[in-house]
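The chain below stands alone, shown as structure tokens; this is the form predicted alone.
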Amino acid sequence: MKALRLKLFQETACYKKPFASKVAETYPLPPYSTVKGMIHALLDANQFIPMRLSVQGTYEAKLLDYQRYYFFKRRELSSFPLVLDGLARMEFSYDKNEITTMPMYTHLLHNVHLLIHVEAEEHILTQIIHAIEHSTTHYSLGRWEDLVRIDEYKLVEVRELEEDETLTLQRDAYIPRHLLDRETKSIPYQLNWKYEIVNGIRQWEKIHVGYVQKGVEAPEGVWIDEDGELVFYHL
């Protein structure tokens, strides 16, 4: 079965929890949702595309921000810029009323190396190929300033890991839970993947993983590519 497999890299990136609302925390990883997003903002689909992904990666420490974060009191506003840098000269205000402000430690991630595997109809992994190698913007994993480099894209083929290999996590990685015995040392997530609205109101679909971290035995019934990495599709 064919996948495509991206090596990404960030210099920065906060992966922000979305019930973290004093402090700015970050997953040690893109949740699926966040990674599902940048491929659908790649093709730039209007609905949701079928597809399966496995995220593994590394990162070498983590930083705390200090930021400025504008709040919304209502739903409908005046207009505001979404960027304020560069206006430090112009007379902008705002109604109090309408917008509060409260500055927040951020946590962010430093030297990001990620190796993300796309699983979806084939036509759709050309699509996203197509869409990498013809793009006129930057890419964003996270927040829009979280800026990633793509390092590698390829088509490779995968396959079940064997009852009788033995191998090791190279990377980070997130495993879903079903895969992991007790034994296996993991952070529990509910990782948000896709949501529908129900009353307004986005009801996500959640998965249940481990983080795991590198150098621990692959569990069974996982995957790896032609080249020998590892692939942990969360569905």
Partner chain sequence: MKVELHMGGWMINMGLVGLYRVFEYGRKHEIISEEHKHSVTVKPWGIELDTEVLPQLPRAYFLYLLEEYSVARRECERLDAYIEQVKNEEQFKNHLTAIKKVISDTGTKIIKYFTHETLESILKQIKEIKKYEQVHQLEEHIRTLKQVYSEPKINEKLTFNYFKHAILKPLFFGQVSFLNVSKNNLDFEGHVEEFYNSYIFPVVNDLYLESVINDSHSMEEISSLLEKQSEYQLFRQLKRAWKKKTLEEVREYVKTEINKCLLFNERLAFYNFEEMVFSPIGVAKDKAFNFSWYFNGEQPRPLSSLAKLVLLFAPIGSTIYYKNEGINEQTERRLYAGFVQTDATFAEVLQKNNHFRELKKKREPFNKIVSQLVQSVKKESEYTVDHLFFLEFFSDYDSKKTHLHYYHLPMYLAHYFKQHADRLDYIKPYDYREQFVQSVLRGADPIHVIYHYLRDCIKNERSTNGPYIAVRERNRILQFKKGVRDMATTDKRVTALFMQGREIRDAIIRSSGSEKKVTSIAYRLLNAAKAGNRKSFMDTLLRIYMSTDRPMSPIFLNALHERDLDFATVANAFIAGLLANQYKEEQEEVQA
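Based on the form predicted alone presented above, generate the structure block for the form predicted together with the partner chain.
All you get below is the one chain by itself.
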């Protein structure tokens, strides 16, 4: 089956964890919902497009950024700063009873290289390529300011890995729990995938994965593309 393979680079990125408000912790790789979000944004989609994803990548180091955050103490505000290039260089005054600020730590990954496979209907993949080639704005993955450089996009043929083939991971990867065997050591994560709005909040479908580091032997039942890159679809 065909898939779109994306090779991405980010100088810094924070894929924020859902609970981490006071300090922005990041996942080691973008969760499926973030990648899905980027693709849906590229396509300007207004409803969910079915797809399967595989996320792999490496980062060089983790660093801390000290950022000023704005806290809205009321739901209705008399002034609301909505600017795209930050508040640093503009005069912005606010009512202290409505907004407070506090510096907080943000965890950033440094020099992130990602390899992402997207499997969807072929016309969707063609649309994504068209969107990449004709985008009028920058690409970002994670937060808006986590810029992405798209180093490669290519349609590749993906097949199942034969039982007698053994390959080791060239990058760290999320591998869904059902594919992991007992031998493979990993760190568990429950990643968001897609949501339904129930009672005014997003109820997420979770994918249980293990974060497996490169150098480990790939478990059985995974896929491989025509250039020998491993693929770990989440569904």
